[in-house]
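Here's a solo chain for you in structure tokens, the form predicted on its own.
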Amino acid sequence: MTTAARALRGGRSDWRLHALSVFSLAVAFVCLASALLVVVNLQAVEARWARAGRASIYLKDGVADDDVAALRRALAQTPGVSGTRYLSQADARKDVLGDGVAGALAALPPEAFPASVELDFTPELGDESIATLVAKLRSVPSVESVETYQRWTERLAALLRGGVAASAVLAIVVFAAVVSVVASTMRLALQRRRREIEVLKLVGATDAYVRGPFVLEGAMEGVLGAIAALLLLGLLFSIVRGRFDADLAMLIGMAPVFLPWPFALGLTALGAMLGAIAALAGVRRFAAV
């Protein structure tokens, strides 16, 4: 009888034990996959803001139309600037409030919102060139301030680094949980099949032959636990995405994304590897009876 057939037979006989183990592994993998999902979305937001390729030039109050036109003409002739758009105070108020928005902001007059010139940069324009252009713009008398959104990118990068560190710590906890659960399950399964193993040893079965089905069962537990975690996380993600506000997606520049398929495959492969290693460690001392 092949190793796979023996593992399948053993799994059927102890299916309740294996089902409980798979459930425990799924809970552990959900925690790790959730952390990875947060990191993936933070990375996407950071990349989106890093390549935004735009800046906002906020103008001082009372700037003459001629000065605005002269500034736009100068910007249009600047290398690396692909386009400009003027937002008056009324346009800025409309952009912020939108249609049908009530509350304290809606009561503010247009004068409370600064006029601005929105700049679009070409993809070839580097960070140093943008910084040089921003420094020159800030010295223009009609300009109040210039926002390149670089600060938000830096904050997101710091948040991303924190998320990666937290995921690494969580991964260690998950690894320990997987090894503990699978090893304990395999030891219990081995004890239940102890008489069968004794018979196999009497007829000359090697330790590798005895351990093989348990290692395969451990690997399958890890795979099923990872797949169950991905399915559960996918269900939760679809619920959250369905309730995700479109205005918020427009504000951050993207909608939430699920784990890419390489991450899903990697998590499944990790489950198989950890399950096999844990099963081997769990039965190594007990198989040689």
Given for the second form:
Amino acid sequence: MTTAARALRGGRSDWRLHALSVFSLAVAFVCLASALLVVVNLQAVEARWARAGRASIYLKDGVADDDVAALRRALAQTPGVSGTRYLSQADARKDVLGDGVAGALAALPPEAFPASVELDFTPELGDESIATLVAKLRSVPSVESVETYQRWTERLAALLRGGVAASAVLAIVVFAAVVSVVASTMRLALQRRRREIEVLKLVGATDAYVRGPFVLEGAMEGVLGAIAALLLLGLLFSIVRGRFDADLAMLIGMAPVFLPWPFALGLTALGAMLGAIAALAGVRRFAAV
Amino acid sequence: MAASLFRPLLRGGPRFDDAAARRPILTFEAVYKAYRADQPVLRGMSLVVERGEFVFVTGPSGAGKSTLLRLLYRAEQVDDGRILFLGRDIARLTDGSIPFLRRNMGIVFQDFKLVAGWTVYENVAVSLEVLGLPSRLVRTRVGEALERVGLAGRGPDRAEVLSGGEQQRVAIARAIVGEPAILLADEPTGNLDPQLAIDILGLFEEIHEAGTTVLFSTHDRTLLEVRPRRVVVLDEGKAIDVPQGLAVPGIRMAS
Ligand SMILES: Nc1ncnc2c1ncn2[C@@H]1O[C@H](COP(=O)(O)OP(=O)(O)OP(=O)(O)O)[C@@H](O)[C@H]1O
Ligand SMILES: [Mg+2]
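Next block, the form predicted together with the partner chain, ref. the form predicted on its own:
What follows is the entire complex, opening with the chain shown before.
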């Protein structure tokens, strides 16, 4: 009889116990997976906003075309500026809302979207040079404001660091939860299967043979807990995405993304590993094999 | 470590050289064992069991019959002395080779020690599965063993639905299915009524006739008198052979 078959026989007799512990593990993993999901999305947003160096020069209402042209000429000759693009009020509205005007933002008047000159910097341009340039631009009469997006990137980066730290803490909590849940499940399973273990040892089973099914059961619990958590999170994600997609994507500039498969796979592998280790520790501690 | 491992000897005989075959299968040499320092159980106990013998081990309750058997399958360790089994000192085996020692023994207990939720078949097959035998071989040999104990066809039944006598037969099948060199029985009839006890003893005798050495611990006097057999009494921490035809001293009648 293979280890898997023996694990299945043992697991079937205690399926209620295992179902309960898989559920507990799933709850723990949902916490970790949600934190990861938030981090992944923050990172995507940050990448989106940090993309190349650019700035928007928002123009005052009713600026003459000549002024705009002069400004663009001057900018084109500024070192470190690789390109400029003029966005009229109509362009700006279209840029944000898209062609199919729909949703709550469709009601916004054209004035809500100021005309702007979009600036592209060469990557070599340092933060200080950008700051000087921005200061100069702010003193130009036709310029209303200048947005470098740097503040956003910085804020997002800080948020991201916070998210990573929170995930790390959650990961530790999940480690502890998995180990204690699996170990105590194993303790109960071992107690219920004391006779089986006694018999195995009497007929000459090696310790590894006795341990095998329990370790496999622990690993399976971890895997099932992680998979259940991912499924649950996927469900929650699709609900949230379905409700907020249109507006959220417009504001953020990207659609929310689910955990990429290496993360999902890693989470499952983590479940398997922790489950196996916890089961092994439980068997050694409570059955001395 | 490999050198100190017991090789699983599923079928005795051909693998032994003549000299080994003539040596006693089991020798206790001045064995001391105490669970508590002030109450030694075995005090310099010596005993020789020849290959193919049937030996009753008897003695008052608490004399150390179970202890003697537990030392043999290394559930306990001697304090002093040697126990030679198949020429090797059990006391000096590493923990890792205990499973290989036990694969040479069949062990039967008073409380059967079956896994209640398993089928009769599974309870017997476990002895062969730990050896990693292919399942086809396991099936045929479990079938043979169940037939030997009179339970042919009961394989699919759950062990817990069987009567006490039947359960003990399953336990015996589990003990002999690996064709061990020695069969150890610790009061195997203690939980059975007198007629069943005689039946079970008969089963052990059949197994013995087929060539297995049997060490049978009991304090049931009626069993000792069924047939003239070698009887060893444990008392005062020592083993004494009872001369044939004499009453067994120091033993109460079974209650
Ligand atoms: N694990 C243990 N710890 C402490 N004392 C023990 C242990 N096992 C046995 N003893 C003691 O050792 C002595 C011998 O016990 P053992 O079980 O070998 O006797 P026995 O001859 O089998 O008795 P019975 O006929 O009642 O089964 C007893 O006094 C018992 O209390
Ligand atoms: Mg006893």
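Note that the structure is predicted; figures quoted are calculated from it, not measured. Definition used throughout: the rigid core is the maximal C-alpha set that superposes within 1.5 Å between two forms. Residue numbers count along the first chain shown, from 1.
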Can a Cα shift of no less than 2 Å be assigned to residue 137 between the two forms, given superposition on the rigid core? yes
Please check if residue 30 moves between the two forms, taking a CA shift of 2 Å or more relative to the superposed core as movement. no
Does residue 59 shift between the two forms by 2 angstroms or more at the C-alpha, the core having been superposed? yes
